[in-house]
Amino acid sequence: MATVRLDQKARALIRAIPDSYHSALAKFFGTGPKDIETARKQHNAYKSALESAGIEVFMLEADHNHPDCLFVEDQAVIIDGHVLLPVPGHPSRVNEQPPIADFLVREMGGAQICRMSGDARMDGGDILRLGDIFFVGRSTRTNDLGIEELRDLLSHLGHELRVIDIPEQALHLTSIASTPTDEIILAPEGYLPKDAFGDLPNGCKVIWMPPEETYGCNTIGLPGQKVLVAEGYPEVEKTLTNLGLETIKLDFSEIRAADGSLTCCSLFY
């Protein structure tokens, strides 16, 4: 989840791989998991590595009917205590969400809980938190009407937004970027122009990595100065080690299969 900062990753919410899996959504990535159990065995190790980071981690049952269900970052924005529940992008998607929030709202409490309707559409992988700043794809997940309910919310809570165009050559903005902290954005280059982020605060900067790397470039930062990482890409493996992090890498392969990456496997709050 890419709208809280480290401080703030205490818990998660993730969901179990359902047995249709193999019939998830897959263009950008992948072309659709083969091996359910290699699967489940690469998220049992994502969890694993959660829990010995320190964040306690609640699994959901799958939803059989639903290939792509195991993706919760989509289907909820938690920022600051309050819960944006969108519209999802694509229509296949939409029944995963009443699940996550019955859970949601049991679980934070007196969480404000706003939701979207009529056209406004958005995943949850299309935001990118840095410090107060926010960044939302529009893309073929997330429209302009979407883009303005979240407005509406970031303007309530003092936060600012800007809005990066998503090229077609990707599904989300969290899939071409992440913050492995809360100073540095990791981006692969030629996806997105050198000037996208606009001006960042002081302290803060983006770090281009190859092309080639570019599903490595999403990353989970975690307290302790700990990075969950995708196996197979040393470039970006060198480059948090550099900066002092202790990278932790996982095998994704039967999840990159679904156009799923690190992120869009849970929801802390």
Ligand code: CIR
Contents of the next structure:
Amino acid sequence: MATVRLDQKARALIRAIPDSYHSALAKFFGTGPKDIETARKQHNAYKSALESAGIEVFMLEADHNHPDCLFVEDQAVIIDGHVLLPVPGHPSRVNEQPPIADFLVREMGGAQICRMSGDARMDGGDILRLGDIFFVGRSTRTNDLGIEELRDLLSHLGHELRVIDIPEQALHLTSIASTPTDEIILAPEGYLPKDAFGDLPNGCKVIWMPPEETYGCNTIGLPGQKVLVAEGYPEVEKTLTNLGLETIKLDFSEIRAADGSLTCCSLFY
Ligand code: CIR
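Beyond the form predicted on its own, can we have the form predicted together with citrulline (CIR)?
Once more the chain from above appears, this time first in line as the rest of the complex follows.
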């Protein structure tokens, strides 16, 4: 998930892959998962990679009635110890949320929990944080009412929100951008206007990657100058290595098959 700063990453929630995973939604990067055993191996390697970077990881059990349940990023927006529970933008994904909400309420004792309501819709995958600036994608999953509810929470916390229109060939904002550090946004050319992120604070910048490395632009920055990257994106890897980061490469082909990226599979809380 992309709403916490590096220094806030200590514990992560992930969720096991259900037996129904072959029916997961797939319209963008993927054409549908074929091999659940391989997906589970890749997901376990993801868990191990987070743990090897010092993150304490909790894996919630799968919900076999919800093929997309592993994509926990979409189900909660965690900002500075506050939790916004969105109404997910795809109807098939709404009932994935209760066990995740219960877990967060239990584990984050004392956290402020707000629930989105009415016609507001949002997937957590549409939110990206760079230091204290937040970006939200207006997408097929996230609407203006959802954006206004997020804006209310952020203004209460003293953070700025910038809205970015997501082109129809992408699912979420985090499908096409990530923050491998608190100063860098990685994004592919050809999806967003060059000024999409607006003026950034001193020392911060957007690094544009070739469009064929779009999937590789989703990364997870971790404490200790480490960054999780998807295997097979050499420009992304070279760029991050040149920034002095240690890349940890993961084969995520069977997660990509369901349009899932690295950030989609975890919630840092
Ligand atoms: C979906 O279409 O909802 C899932 N198959 C993929 C969700 C990926 N989540 C994300 O980008 N945050």
